[in-house]
Structure formats: C-alpha cells, structure tokens
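Taking the form predicted alone, here's one chain by itself in structure tokens.
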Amino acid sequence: MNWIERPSAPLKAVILVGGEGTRLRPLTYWTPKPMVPVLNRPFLEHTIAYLKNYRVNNIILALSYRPEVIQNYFGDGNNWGVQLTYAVEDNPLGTAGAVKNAERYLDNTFVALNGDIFTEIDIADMLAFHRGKKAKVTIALTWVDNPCAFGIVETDSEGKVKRFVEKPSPSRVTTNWINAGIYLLEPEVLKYVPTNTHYMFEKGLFPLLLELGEPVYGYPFSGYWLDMGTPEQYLHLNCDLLLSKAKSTLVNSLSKDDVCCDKDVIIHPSAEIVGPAVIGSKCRIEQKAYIKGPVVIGPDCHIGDSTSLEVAVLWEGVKIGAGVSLKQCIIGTNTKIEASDQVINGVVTPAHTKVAQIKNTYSW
C-alpha cells in the first residue's frame, strides 16, 4: 500500500522552532533562527515546502523566541498552501515539552522535527517503516564521521533502539548513527511528558520509553542532512544548494555557471560574475566588481567598484565599498563594509561589528 492510498488521517507535523539560536549569534540577535535567509528565502519556508511535498499540510509551529516575526510573515499559511497553527511557549520548554504544549492539536501519528535541520529524508518511507514495526516512536538516524557532538543511537538488527548516548567522548562511541532530529510519534507517548516543564526527547522521554519497554525504533537513511545551527554549517547549506549537492523544493537546481537575478538588478558591463550565484531584487553591482560563486546576494545590496566577492552570503541591504575583498563570509542585514576593507572567514553584522570567525572546513 503506498503513501497516497494509506487510509489513515493526514499526517501532521510539529516544527520545533525553539529559541534564539545562540550558536548562530550574532546573526540571530534580531532574526529568529528559522527566519535566516537561505538562497534569499527564510529557512523555515524551505522546511514548509519540504513537508508540503509529502502532503503534510497541517503544520504546528512550536515557538518561543520572537514568535511575532514568524507569525507576521507566515500568517495562517494559506499563501504557502498549508494550514499553520502556532503553539507559543512563555518559557522555552525543550523538545518534548514544546510538543506537549501542542498536544491538543495532535490526534494521530505525527512527525516532529527540529527547526534547524535541512534534510531530504523520505517521510513516506519512514512512515511505512514506523507502521510496519508498530512503533510508538521512530527516530531518523544519519551517519556522521564524528558523532561526539551529537547523540548516538544504538539499535539491534531489527532497528529497535537499545540505548542512547548523548555527545559521547571518543572512547564511548559505539556507532556512527546519530539522532537526526526527525521523529514519528504516536500521540499517546505524550502522556509521559510533564506539562509546562522543560523536558527533552533525547534525555527524558526516549530513555523513559525504553525503560517502560515501549517500541522505539531507529530509521537509518543516507540522504542529505545538515544541522545549520552554526555559521559554518549555515554557509555550507547555502553553498550546497547552489552547487546542487542538496535540493530544496522551493528552488530549481542550479548549474555551476548559473547566475539567477531577481527583478531590477543593475550590473555594470565591466563586472564579472562567475556562477553559481543568486542575486536579489534591486541590487546594484558596480564596475570591475568580481563575483565568484557560490554566492548569495540579498535584496537591495550595493557592491562597489573593484570589489572581490567569493563564497559568501550577503543578507538584505548590505553596502560594500570600493576595493573590498570578501571570501568565505556572512554579512548581516544592513551592514556596511568600508572601502578597501577585507573580510575572510568571518561574520559581520551592523550591531556587532567585531568579526566572528568561520572555520575554513569546506572544499568548494
């Protein structure tokens, strides 16, 4: 029986939008983490389009940090072809606590996912696995070379979870399969989650379910997965999408030579642009500017004379002076870079002018 024919109620989703995104500071002081631009569209918009692609049209957003920014942008979701419901937390409740806060909307199997995960996992196949195993919880698992910064999940030959180890030291690593932050759950497991209490899936609910003998399974997958919660990973995601190493339902795949311009972009004839690049509306690129992709330039940016720009993401309203050199960097909204300045492996925002470093760990 395939996904469309399955006679169950439509699958709902809870996106765990969470807090202010401390690992992405200073970029998220004023912009909630799910609203940071990815190819000039809010990251959360990519996630909603991904879910809609699997006919998940009823989505609950679990919010805590600056919820009005997200609510004002998305409204009821009608413009995106989905129904959005908001479960706002007075105080951060953790992953399981946030879903508990949305319990009144959940009456059948549902998917919950961390709001900073970009993935191409096949939710339909994961759901078939979940139902085939008669699981109460199924946890998506992804393989990483170094699992010490994540939570590893040990399973038996049938996929049943045996043990969780959060952020193990190298000597405690027994598997490279980690919790990918995407879950299928039956609503009855929420009875074990305390109300209005900070409570986590990873350290609270899931280990408790194992102790109680409830069927918890791991679903391994090998497709694209990235936690974009750090400046390095955020930059990687934009570049992966530009280089077609990952695909978003929102945008068409780009080739290495593509330069996609929005409306009202002015490019001086002497400027040189080597794709892949995405350039937002009302941008102006002056004479002898050199832009080498992967590069994203947000709306209403001004790129000065003889500027060199390579492997970078510029947010909206950035002003780059003449003779500036930018490489492997992120420039926040309305930032001004003075003439002849140089930014390499860094993050710059107008409110926090001190450059935060980006580790050079990626080969383009």
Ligand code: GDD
The other form holds:
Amino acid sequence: MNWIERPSAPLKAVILVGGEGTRLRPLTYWTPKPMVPVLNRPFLEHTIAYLKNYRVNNIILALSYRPEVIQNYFGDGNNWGVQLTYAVEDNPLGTAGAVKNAERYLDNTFVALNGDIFTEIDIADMLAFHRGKKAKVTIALTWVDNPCAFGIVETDSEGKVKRFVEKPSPSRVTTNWINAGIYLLEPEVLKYVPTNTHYMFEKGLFPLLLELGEPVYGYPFSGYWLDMGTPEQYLHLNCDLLLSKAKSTLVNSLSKDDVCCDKDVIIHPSAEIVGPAVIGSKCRIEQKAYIKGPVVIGPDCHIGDSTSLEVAVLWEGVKIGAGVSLKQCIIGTNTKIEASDQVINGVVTPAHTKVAQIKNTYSW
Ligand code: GDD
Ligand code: MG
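Shown: the form predicted alone; wanted: the form predicted together with this ligand:
Below is the whole assembly, all chains and molecules, this chain first.
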C-alpha cells in the first residue's frame, strides 16, 4: 500500500450512507445498512479504518437514513482517530445530491465512496492516476461476472469514459467492468449538481460531464471488491474475511482453524468448534454443539445442545434451541430459533419468521 503522498493537501472522503438497504431487509429494518455487523463490528468501522490507513482522516458522512444511529455511535470520530463531519439530508438527495449537500466541506480533490462497498483498492495509486490524467472525475472500475446489478462503464484505450449504462439488461451488457462506487472528484464538478434536489452521479452528473466533454476517467483495479448490499454478498463478505480472502485493517487476520472468542464466553467441553470462527462476548455454547466455520456469532447468543452451525452469521442476542441445524444462514438480532428447526440458505429475523432465501451458496 502507498500512502497518499505529501505535500499535497490531505485527501478528504465523503461516504454515502443513505437509502434503507432495501435488498438487505428485513435485517436492516432498524439498522442503517452500513451499521450491519461484519465480524461483529459495524461495517462502517471497517471502511473508516481502511481510509485512516491511507491517512484519510477527515471523513464526511453524507447521511439520509436514520442518521442518529450513526452519529450516536461514532460521535466526532475521535475514538477511531479520525475527524468525522456529518452532512444530513432532510430527504434523500441521491448520490450526487448527497455530496452537493456536503460541498461546504470540500475545497480540494476528494474521494467519495458508496457506504456499502468493501474494497482493498489502493487509493494512493488511484489518486496518482487521477492527477496523471488531469481528470475532473475518476471512477474506480472492477470486473464482475454478472454486471446487470451494477453500472457498466465503457472506456477508450486511454481509460477515458465513453458511456455508462446503469443496471443494464443482459442484452445491453457490453463490458464486465463496472462502476465500483469509489470516485475521485474535483469539487468544481459539483457546480453541475442542483442544490437540495434528488440527483444521481450514475444517471445525472456523469453522463452530463461526458456530454460537456469534461475529462472523466475509469481506473480499473483488480483487488478485492464487494457490494455487501444483498444477503448473499453480506454473508460472503463475512466468510471471505474469516478465510482471509479479504483483509480488514480493523481486525487481525484469522488463520483457517482459528476460533476467536471475546470475553466471558462459556463453551461446554463436549462442544466442537472448527474454525475459522468469531464468537462475541457472553455467548454460551451448550453440550455437543457442533460449529463449523466460517461462522460469526454475535455477543450474547445461546447455542443449544447438539445444535449444528455451518457457514452462518448470527447477530446479537440470538437464542437457538436444542438440536437445530443451520447452514448458509444469517440470523438477525434477538431472533429465537425453536428446538429441532432446520434453516438452510436463509435469513431469519424476529419480526419475520418467514425465511428469506440466500440464493448463492458460499463455497471455498
Ligand atoms: N446520503 C445518501 N443519500 N446516500 C445515498 C442515497 C441518498 O439519497 N441514495 C443512495 N445512497 C448511497 C447508498 O446508501 C449506498 O451506500 C450508495 O449510495 C449506493 O447506493 P446503492 O443503492 O447501494 O446502489 P447500487 O449498489 O444499486 O448501485 C451503485 O453501486 C454500484 C456498485 O456497488 C451504483 O453506483 C452502480 O453504478 C455501482 O455499480
Ligand atoms: Mg450497493
């Protein structure tokens, strides 16, 4: 990793924290999407630690959904060694509108990130590319197998963006390089974004800049990248981190068989735990329980006698009866699973006993 070189002005970041994370519902009914736990820490903490690692210490959170949850948790950012500023929207302003709402804090080149992506992109290298191209906007590009859920970005041989197609139908897919939701922007482009109006980068500002002939570039990168905004992807992110396929600056890497317990965890001697697993504080694991990682168990969970867990993420306060079998699952906060139940490829929450399906089984 390169640090952002000096003596240039320190790079500020804007993180877009809006929307309700509809595709993660009902898990995110009370929790803004970036606060969902990843290895038992709010997702946003991982993003902040990643930025801080690049000496991006001045971070503006552009918030529209349940801002108080985030503000109460992070405060001024001092405990995380960063300076946090909040730009709160009265109504959702869209991706570009949210950044416009933070314009007063932006006086130099800055990075903007979608609040639901986990990445190991080298921002310093991207910044060098941006400066080298004298770009007004540089969009990080990542290669995905199926681009239909994203925005595709066509570039010429110099990396100059030619066209965007947001959420293309299969017949409109012309490239597998997609907008990774990480941008370097010059503040002057915000003059094209209307004030206090819902306006998107993807369908508004970027196509407009192309029409105006402004230099907009794509920066392809090959490091880890994932949008955790669906149950499958969220489960995959937790598993990838447990298996060290992805690395978070916030947590030490686990090796394959590690079982990492927080304080006051009680495990019956006849229970068997095969790593990698992270177990939150005050959990109780009863006799003959069988846990096979990758598994994350949130704080205050209870795993009943002879229950088996495999590839699962349990949030806080989950109570699982005896003889239950869970595989490829996400279990929301304070959910109770009755004895002898079986949940495979599903999402369960207390308010929604109906189980949402996880479509792609995690394999490694
Ligand atoms: N503050 C604020 N206000 N943030 C918003 C708003 C808003 O009104 N609307 C969306 N956001 C935030 C979301 O919270 C998320 O962090 C980010 O903007 C992107 O929104 P998503 O709803 O997750 O969009 P997407 O995943 O379907 O598509 C976007 O990301 C893809 C990469 O993951 C697009 O940018 C695609 O082009 C891109 O490929
Ligand atoms: Mg997303």
